[in-house]
Structure formats: structure tokens, C-alpha cells
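What follows is one chain in C-alpha cells, specifically the form predicted on its own.
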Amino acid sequence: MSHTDAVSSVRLDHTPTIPLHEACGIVMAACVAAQPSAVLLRNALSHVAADDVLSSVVVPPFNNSGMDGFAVVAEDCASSSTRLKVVASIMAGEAASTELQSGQAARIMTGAPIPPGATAVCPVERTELDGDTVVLEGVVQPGDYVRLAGDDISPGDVVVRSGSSLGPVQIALLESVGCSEVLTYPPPRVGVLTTGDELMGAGEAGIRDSNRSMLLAALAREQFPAVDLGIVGDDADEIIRRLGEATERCDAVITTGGVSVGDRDVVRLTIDRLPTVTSQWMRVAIKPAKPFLFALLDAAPRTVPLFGLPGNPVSALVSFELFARPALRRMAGRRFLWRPLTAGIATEDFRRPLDGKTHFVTAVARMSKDQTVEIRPCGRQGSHRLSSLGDANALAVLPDGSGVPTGGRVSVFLLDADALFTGDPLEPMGFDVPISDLIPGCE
């Protein structure tokens, strides 16, 4: 080790720990939303909407029936069993030519036109073909089954608002009222990089690179572009060359490994050699993922942030979900940045000591069969212990202190909010409804 990286390293060991909120100000404050621009719809899919966009089009176009029946003049039908003559037919697609007299009807697909005359529809399961005349059984009201121009979306209303994520209800949507484009924020490119010589390649001898793999899933599962920019060795220079090489390609690029206060936290040492910025190492008062590096990497005209994660999987995973994650949500523009925050009664005691950091705790959280948030720890804790994530779908939250004993208020982020109402396999929860008494067959 060089004399300027000795003094590096007991400088940052005397280094003092922040705040999570001050850390995550730091990075909330330089991560924003990028500008917005045209996507065509077919494209926009987990794009933010930029700007409310307003129907200048009613929804539907026409008045249309609801059902397949018989259109109708309601009058006619005030008796239990009615006699009309059919005197037209019209499918979904066609004109509505043949105006309706009083004692005729037309034979009419759903969301065909209504005729001009008709103010009914009777549906087809309540009727009876008779040669050219059709039977109707029951009373008729004026507008049943009728569709209204305009009922569902009028000129001037908001179909979709400045800041919504575009998923498939709102495409379509936008779709219904014609519109070809949509002004959005483009979700963020993101490149993720894995140091340290112990990795190996495939077929190659060493500890397994999961943490690339684990983070490449998770961007894809935020539906933010994922670029794999592969593993490399504690080498400064090929370090600089894969990360400028990223700020060209990424709009925003997360490491693992390198960034603690080790001779060899390679990522750590060199960033100040990169075209920086702003860079800051910090020691976040949160356990695990403490070491955490994040810089602003220079790429004319625009800056690519940098979020430099642990190596160890659980520290990675921690640190993603604290500060990278919400980052890239924010320059995605969405509006709902953190993870679902909820508290529940520990079914088991999450203890822990007094070190004025807070600790984070991988935990299962279920939903009893009385609506309580029932909330265990997953086994043995360890920042390098990948298995305790493995039945995990939250993250307790554990202030500085001593824990919290059994039947205790646990908080925890929720990783996956789907699992807090499915049952552990392992440990049946026994809920009052099965799904096989509201949908015969499954189970």
C-alpha cells in the first residue's frame, strides 16, 4: 500500500458516520428528474407522464348498446311480454340507418350504433325470434343497456395526470382518446459493474457474482433499461476505463464492492481520477450497507450519477433499496419513490444492540387470518448471508436501542407488498376464505 493510500485509509477510518436522512438527502437533492420528451404510446410503457393530457374527444363516439338484445322503443315495452317486428339488423362497425317506429325492432350487437327512434335495449337472453317479429319478456325502461356518447370520457377531462406511471390501463387510455404520443420522463438507463478479484467468470474458480445478477433483476423488475457492464478485477485503471466508458452508454451506473475503508476498495481510492462532479464517500449510521459512495461522474453536457454499493449481497441489496433505488425512481419522475412503509407484531423477538446506528432486518410479514401484519425475522442475519433474503419480503426497521421483544410494534419496508397476503408454505396461515369457496376448482 502506497504512503497516500495509508493516510487515506486512517483518514476515512476517523471518518463520521451521518445520518441515513442526511445521506439520503444528499443523493435525493442531485438525482432529478431528466427532461422530458415526445414518446410515441406504442413505446411509453413504464414511462411518467410529464403533463396532465386532456381528451379533446367524447368516449365513446356514439350512443352504442351494452349488450347483444333488440334495440327498442321503450314505450312499446311497458308489459310483462311484448310482440315488435324486427325490421333491421345492425353489427358493432356499422351505420344505424333505419330509424325506429313505435311496434318495430332492430336486432343489435354490443357496441353497435343505436338507431335513430330507439331508446332501449332489451338483451338477447330476454327474447324469443318469432319469423320476423321477436318476443321480449319483462318491462323495458327508457336507456337500459344504452351507452351514451361521451359517458366515459367528455372533451377537457384529465385522462391521464402529470406524473403517473404509464402502465397498461393508462396506454389504453391514452389510446381511447387518439392520442399517437405522450410528453414523458424516460425511465433511466443504468449500467451495474462488479469489482474485486474474488469474483469469478463462469467456469472459473471463486465466490459467484450474484450481486450483478441480483441488481440487473431488480432494475428490470422497476422497468428501468439495464445495461451489464460485466465484473472487473481490484484494478484502478480498467475501473476507469469500464466507468467512462458507462457514462457514455448509461444515465446512471451502480457498483458493488470497493467501497469501504480496505486497502483494496479500489472504487473507493480512484473515483476522484474519474471527471467528477461532486463525489462523497460516507459512513451511513445504518446496519448493514454503512460504506456507501455516491459521485456525480461528469459527461458533458449531462451529469451520470454513481451509486457505489458494498460488495457483501445483503449490504448491496440494503443500500439499493435505500438509495439507489429511490433515486432512480425520482429521475424516472415518479411520484412514489420508497418502498410501502407498515408496522405489525413481532411473532418472534428482533434483537439487536445499542450502537447508534439503526439496523435493518431481513423479515417475513404475513397477514393473519384476524387482519394483523404478523412480522418474523428470517434466520441467522449477516451482511454476507445472501440466504436470510431468500424468504424475506420486508425489511424491519429497528431504531437504535435494544429491539423489540416478541408481540412488540416491528415497522418494515415491504420488498414484495404481493406476499403479505399469500401464506407461507412452510407454515400454513389458514385464512377464513379459501379461494376454492369463491372460484370452485382452484385451489
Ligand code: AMP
Contents of the next structure:
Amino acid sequence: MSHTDAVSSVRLDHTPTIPLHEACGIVMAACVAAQPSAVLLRNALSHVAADDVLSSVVVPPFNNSGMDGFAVVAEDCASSSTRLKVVASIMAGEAASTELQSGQAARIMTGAPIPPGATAVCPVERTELDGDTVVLEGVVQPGDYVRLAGDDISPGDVVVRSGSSLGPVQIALLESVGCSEVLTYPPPRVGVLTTGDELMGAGEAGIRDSNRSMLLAALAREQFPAVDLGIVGDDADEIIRRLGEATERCDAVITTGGVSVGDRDVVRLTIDRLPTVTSQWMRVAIKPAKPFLFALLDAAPRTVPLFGLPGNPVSALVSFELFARPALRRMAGRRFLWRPLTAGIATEDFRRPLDGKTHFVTAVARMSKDQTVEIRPCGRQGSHRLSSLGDANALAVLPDGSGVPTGGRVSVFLLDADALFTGDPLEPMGFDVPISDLIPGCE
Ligand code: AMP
Ligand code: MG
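So the form predicted on its own is up there; where is the form predicted in complex with the named molecule?
Full assembly next; the chain just shown is listed first.
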């Protein structure tokens, strides 16, 4: 099909505008987690556990010292000063075979096994060596600085719950109980295809394809395997071919461009020619990113969600954040789908006209010293102005109305929660003390 054919298939469109929550509902209902599968622990970062993982072992595996010092029989050390004979030295990783007798001490390092007969450890700071003896200051109680076997984890304990996202701590917990494989929901493999005759190839003049780089990077941040499907012109046959190929390689596909109401909005105009289980072009009552196409491509026995985002970069990002990202996270089995929504005080006016839409405005949100979130618009707004997102760490959500005046309460989706706290580098996290007081040596 040529460009002209695509144009000739334009129908008069009376698609009603739908509210954001309705559009989200359509997308979310269609995007569900795949069957769980086993994955090596080293590849499991950001996967979601599909089952409770129970420990079959004891952690720590043996009684060991919590301090560098001397293992002793605590009953020997009931007075303020005790002299004991040093009979052994036990390093971490060594075995402790000799049984400690009353009147004896063993030099011991943190993590080294408590020798049989010893009941406590006296920290090195409270001791003084004197030839082959050691003098201990202060009373030592039974159990002092001894980490008992199973102190942390016992057999049968749930170390990771079903539904937990596996971050560094969960991965360490699984490692600590000797789990080298874990059952998880596989994260979706997501293809990114950008469309538009105006997009330049390498070395050509034209509009640079920033959307593809942005979306591939956004997927990488989510730990979703991404497939770069390249650029395609506004050519219906080629779009159909490329999307057909994509369904074989991908669990979901994101396109940008070609979903508005223009004559060359070919993604929208050709979707009917693809095998789909459902397809819905929407006008969503939001600004930017009003047009959005969602389809379930038929790749029997699988279905592959297609997120057709608008081409303007800010629209593409907003549409990704509102529709594709939460849906993909749902496919990955994650529990928290949307960016954290928080509210704060507007430190500048957020003006907007009444137009029946929810507006998303690029914004900077910062935690002030008194722990108030302060929010201001940032950059010149406009769906084509990617630069407005450059310094932004939030998207302000402005319901229909005239906006929020300075001092009013404004809601934001936090795109980068870390940046909430990067105010004055000498006063991190709004603490009213310089960082050099918190972390000595740090200016
Ligand atoms: P469209 O949604 O196809 O009507 O595209 C609207 C505008 O978005 C285009 O005129 C381009 O200026 C811009 N645009 C489309 N695709 C991209 C892209 N991949 N990267 C950067 N800008 C784009
Ligand atoms: Mg276009």
C-alpha cells in the first residue's frame, strides 16, 4: 500500500475524548504478567519473585564473633580486670578445633568461629596483651559479641516474598541462603520503532530521532530487555512488515509518531490491516499526548501489546509514563506501577486554560529545609520542547481549571525521586546541618 492508499482509507472520525483513567483502564486490563520461569540469580535484578522463597539453611551457619577481640569463658571475667592465658588465634575462615578451658583466651577476629568452650568475646579495645597473657578490663557477660548460628535466618524462614521486586538486598538474601536460581515473572522484551518520513538517517539533514534513544534508555532503566527496531518512514506496507517482524521478537512494541489525525498518520491508518485481537485509537483528555493508539497484536498463541505514542518528544514521554511504563511494569509482575504521586507547594504560578483536559507540566520538585516539597514549572512548555524536560524531575498534574497559583497545592508524578533531595549539596535531604558534620571529611 502506498502513501496515497493510506490517505484514501481515512474515515471521518467521531471518536469521543475519554478521560485518562478510562484510557489507563483499557491498557491495564489487556497487559498482564506472563508465566513465571526460573532465572539465574545474577540475571534477576528487578525481576519479580513469582513464589515465596524459603531458606533451607541456617544463617549464620555457626556461632561466630561479632568483634575483633578475645574469646573467653565469660564466667572467668566477672571482675573489673581479668588476666587470661592466650592459647590460640582464630582468623575468619579458619576452624576452631581446640576447646577453650577456664583461665584461657583465644585471639579471635570478626566472623571467626567461636571455639568450643568459649561463651563470649571481649572486644580488643578493652584488652591489653602482656606476653602470652591478656588483661581484660570490665565484666564480660555470657553471649557478649557472639553471633549465634541462625541469628539471622532459620530453615523455613521466607527470605523473599512472592511479588517482591528483586533489588540488591533481595539478591543478597537469596545468595546468603545458597539460592542460585529463582522463579520470576520474565520482564517483557520491548521493541521500539520510530516512524516518520521527516526523521533523518545517519548523515542526513532532518529531524533527529531522539524518541528512539529516549525510549530505549527508559526501558534499560526499568531493566526491560529492549529491541531497537529502527526508524520506518510513513509507509503503510513497511510499517505492517516491521510490526509483523516485531511480534516474533518482542513481547510488546512501542512506536512513536503517526497516531494523530493527519493524512500521514500512518500507524493509526494501517492498524486495521494488521492481525489484532483488539485495537483502539483514543483521544485522551490530557495535554500533551492526546492521541494514543493501543492494540493487542495477534501473534498466536501470544498477543503482543502495541503502544502507539505520539511523535512530539514531550508527548511521547508523557504517553510512555502514563500508559506504556505502568503496563509494562504490570507485565513484569511489579506491584508499584506508576511513578510516586506526591504533592507540594507551588513556588511559582502554574497557569493553564480551562479546556476539559488534565495538563501535565514539566516541573522541578525539591524538598525544602523544613521538609516541604516545593514545586515550580520548568522550561518553556510545548510538546515539541524536549528541553523543558532537561532539568525537570517531575510532571505536575493540573486538573481542568485555571491552574495553581503560587502558594497553592500542586500534585506531581516524581520522575526522579533522588533529585527531590539535591538542593544545596552541603545540606543533604533538608537536614539543617552541613554534610561535613554528618560525614566527616566530606565538604
Ligand atoms: P507525529 O506524531 O508523527 O505527527 O509527529 C509530530 C512531530 O514529532 C514531528 O513533526 C516531529 O517533529 C516530531 N517527531 C516525530 N517522531 C520523532 C522522533 N522519533 N524523534 C524526535 N521527534 C520526532
Ligand atoms: Mg508523523
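Residue numbers count along the first chain shown, from 1. Under this definition, the rigid core comprises the largest set of C-alpha atoms superposing within 1.5 Å between the forms. Since the structure is predicted, the reported quantities are computational estimates derived from the model, not experimental observations.
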Exercise. Rigid core fitted, is the C-alpha displacement of Ala95 between the two forms 2 Å or more?
Worked result: yes
For this session: Establish whether a shift of 2 Å or more occurs at the C-alpha of Val124 between the two forms, with the two forms superposed on the rigid core.
Result: yes
